[in-house]
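Only one chain is shown below, in structure tokens, and it's the form predicted on its own.
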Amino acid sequence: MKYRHLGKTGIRVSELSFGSWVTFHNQADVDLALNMMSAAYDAGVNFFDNAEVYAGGKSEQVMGDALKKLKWRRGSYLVSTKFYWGLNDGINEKNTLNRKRLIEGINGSLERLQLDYVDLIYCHRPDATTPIEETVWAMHNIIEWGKALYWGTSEWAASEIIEAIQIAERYHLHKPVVEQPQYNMFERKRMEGDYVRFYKEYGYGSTTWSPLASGLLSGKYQGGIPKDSRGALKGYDWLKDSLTNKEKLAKVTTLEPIAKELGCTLSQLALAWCLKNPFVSTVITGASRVEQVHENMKAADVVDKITAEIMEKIDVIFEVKKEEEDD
């Protein structure tokens, strides 16, 4: 496993990390979560991603129970969580980044995770109704209290992130250091467009999610939606249109000869492709079986096999037109 600095911070994250979205509680109980986390940790993974909204807080509970049983040295791993949607319907408790919600959020997450602190907290989405200055101050205070060590954003516009950084610099507060955007062969507009100049100028880190496009790039949906997949889960109906899109499925089929040429699976190819982007700090992987964890971890061995020529072939398949950079 290789490790990359999280933006301009002093900490380094494993280039492949492990997340709990969809699977923990919905598909994995504590014992299975423990076994999958252990397999990832043994492969060198040191970053585990979560969010208070995942499974309505139960994902954090599962991870917390697993960590308690694993008894790893706290300095040997990193845990993150995220706030925005909330767990209740109160007017100040959902879809917000106000100070009250963020402070109550971190206290609840630490209780469920059974940790004294988390290493990284995110603003899970931007909040147009709360002044960014209020959010920046709250995140700064949470770090000053030792309840988190760093903070970042998820799916924020580059202009919103820059405003948060500038506010933090103006008042000498802890700045956001990392973005968590969706990034895969199908979804690349921000990572390869809006964020490029921003990453270069600010040295922001990135912990990218959905590298397999919710499993589409693994090839598992070529014959329809398997009963044991996330596409069949209750509450994830919104994924079905994408997972059964004939044009997308045809592109995945066209990737198969490339994976065969490299001697890897489609999943490993998709993960390794993400790692070719120099602005990616870590790629968050997911799994519902230990065997998937082992397969995903082998993607690290594929990265160096992906040449510029292969990257170009993939761009052709996905009909990507590279724009020339400004001087």
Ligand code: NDP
The other form holds:
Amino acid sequence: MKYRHLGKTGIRVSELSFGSWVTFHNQADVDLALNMMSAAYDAGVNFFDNAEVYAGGKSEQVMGDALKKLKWRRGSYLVSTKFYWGLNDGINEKNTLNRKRLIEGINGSLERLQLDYVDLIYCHRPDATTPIEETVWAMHNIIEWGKALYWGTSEWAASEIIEAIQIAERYHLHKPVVEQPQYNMFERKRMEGDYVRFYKEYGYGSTTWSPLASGLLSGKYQGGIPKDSRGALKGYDWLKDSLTNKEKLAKVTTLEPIAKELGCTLSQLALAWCLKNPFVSTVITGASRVEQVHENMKAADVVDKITAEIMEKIDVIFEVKKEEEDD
Ligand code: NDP
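Next up, the form predicted together with this ligand in place of the form predicted on its own?
All chains and molecules follow, beginning with the one already shown.
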């Protein structure tokens, strides 16, 4: 496993990391979560991603229980959580980045994770109703109190991130240092478009999500939705259109000879492809079983085999035009 700096911070993250969205509590109890985390850690993963809202707080509980049993040295791994949607319907408690909510949020997360601090906290989405200045101050205070070490954004517009950085610079506060955007062969606009300028100018890091487009890029949906897959889970019906989209499935089929040529699986190709982007600090992987973790971790060995010619072939399959890249 190789490690990359999280943007221009001093912290280094494993190129592949591991997250708990959908899986922890819904598909994985504490024992399975522990075994998957262990498989990832043994492969060199040092970053575990979570969020307050995942499984209504239960995902943090599961990760906290697993970490307690694993007894890893705290210095050897990083844990993150995120705030925005909240856990309750109160007027000040949902879809917000107000100061009260963020501070109550971190206290609740630390309790569920059974940790003294988390390494990274994210604003899970932008909040147009709270001044960015209020959010920047709250995140700064959480860091000053030692409850988190770094903070970042997730799916914020480039202009909002730049505003947050500039506010922090103006008042000498802790700046946001990392964005968490979706990035996979189907979803590239922000990572390869809007964000490039400020990655270069501000040295912002990125921890990218859904590298397999929820499993679509593994090839498992080519024959319909398998019963034991994310696409068959209750509450995730909104994913079905994408997972059964004929055009998307045809593109996945076209990737098969490339994976064959490289001697890897489709999942490994899709994960390694994300790592070819130099602005990616870490690709957050997800899994519902230990075997998937073993398979996915081997993607780190495929990265150097993907030549510029193969990258171009993939761009042709996904109909990426040069003009779009230059936007
Ligand atoms: P992926 O797109 O990689 O999907 C992971 C899912 O694909 C697994 O749970 C599993 O689902 C299936 N899968 C994984 N590996 C394989 C394999 N080798 N073969 C076949 N199927 C496989 O990532 P996620 O969507 O899970 O996102 C990763 C992480 O990113 C999350 O855990 C979370 O931490 C973060 N995230 C952040 C978001 C944000 O807004 N900031 C939003 C979403 C995610 P199954 O077996 O059930 O089919």
